[in-house]
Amino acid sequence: MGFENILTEVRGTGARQTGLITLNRPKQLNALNDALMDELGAALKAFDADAAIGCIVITGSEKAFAAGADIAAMAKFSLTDTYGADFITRNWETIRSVRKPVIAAVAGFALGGGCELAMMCDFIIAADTAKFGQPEIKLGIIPGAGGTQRLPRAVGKAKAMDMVLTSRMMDAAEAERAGLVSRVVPLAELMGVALAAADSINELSGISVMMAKESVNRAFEGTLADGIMFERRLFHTLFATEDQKEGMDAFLNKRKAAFKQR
């Protein structure tokens, strides 16, 4: 895949591998654009598709997961050219339909929407540097990439009311107290930290970790007992699984179990 604005590769040598994404515009600390959403959206949507790849990450650069969108870009537009043409909707959406486990290895700033992006993926592992805010407020508009929305799920409305109204930051400690991020470990371990938590995804069922995503995500969109059902009916589901079999004799005879993917 040749693209402009992202970096893409394959990591690890099992079975099944890592799609490793690189957000790369490096003088904009990586400001996300149109043509980088889309690009994004592409190798997303490709590493999806392949059988070889179990689970993907996104990740930035030292300074900067993603410093927000690109303000340049934006300055000029009228409601026309938001709303008009489905802005933001159009592609940076992309990311939700992907049934794979996606993972943000954040270092450095992850500002607007690119706390948003990061908030998109199935869960954060964040470096000690990583800062997050939404400091849309100070250009006199709101998170439009779900900010007011899967920061309150995440860190509880008082503190998302804190950091949306004020555009305070948040730094990597706060952020784990939280629960935005699922840890935090030192900038020289991200990636390997990273890649060492998809590597293990990678070893599992690839159908029961789709639809363990598509259950917790299911969460978030309806009432408990909505939830509840959903949740029995995969679990029911995934016993017509040879996975399930070979996990199970794998681990009623002390051996480690060999998943087929089907």
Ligand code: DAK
The other form holds:
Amino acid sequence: MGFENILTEVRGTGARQTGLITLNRPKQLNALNDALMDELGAALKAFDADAAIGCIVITGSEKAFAAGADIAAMAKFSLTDTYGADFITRNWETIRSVRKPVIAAVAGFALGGGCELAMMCDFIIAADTAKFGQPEIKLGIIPGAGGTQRLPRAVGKAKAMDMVLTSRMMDAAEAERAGLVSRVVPLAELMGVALAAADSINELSGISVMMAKESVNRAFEGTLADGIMFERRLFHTLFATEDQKEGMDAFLNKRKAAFKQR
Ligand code: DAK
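Cool, the form predicted alone is there; where's the form predicted in complex with ligand DAK?
Okay, now the whole complex, with that chain kicking things off.
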């Protein structure tokens, strides 16, 4: 895949591998312009469609995961450019349709759209240098890619309001305490830990992994009763797979499961 604003690699040596996407506009601290978001969407779709890929990792640089949407690109926008042209719905929505797990490996700034992009991933592993924030209010706007919705779900209303209204940043330790990130690791270990997490997912039955992702996401939509029924039906369905037979047989025979992805 030939891109200008991101780098893509395939990592890992197992039967299924990891699609690694590195945001790569270092001079602009990975500010997310339309071209980058189009490329990110194309890379996500390609990895999602590739049967050899089990998991996707998105990362940035040591200084910035992404410092937000590109302010230079937005500065002169009118209502016609935003509402009228349905501003960047196209490429910011792609990640929501990815069925395989997407892990964000975050070092440095994850601000505005950068924080929102990280929150769109299935979980965030942070370096101890990570800083999260929704500073849009300082620009006379509000978060526009899910920040006012995903942040309160992740950290609760008090901290979300504090961040969105005052624009203060949350460091990695606070982000872990608040539940925004799943793990914090020293910067030097960030990619090793994120890729190891991806590798551990790659070894599993991809069908059960996709259903697990779909079911956890369902917890944020609809009622508890609907979510529990949704989970139950997916659970029932997994007994139609060969991988369920293999996983349970391997446990009972004290051996490592060799999933066939069917
Ligand atoms: N956009 C464009 N350029 C940026 C940028 C950004 N968001 N962030 C940084 N840069 C550029 C700087 O302008 C500077 O460029 P030069 O002057 O060198 O040409 C270069 O990156 C280095 O930045 P600094 O010199 O400022 O570096 P510092 O270390 O001093 O400060 C900082 C780092 C991250 C604290 C600072 O750069 C900063 O405050 N950046 C802006 C953060 C911010 O306000 N982010 C929110 C942007 S609004 C939507 C989707 C998404 C969004 C909305 C809607 N839809 C789907 C509808 C998202 C909106 C946003 O994210």
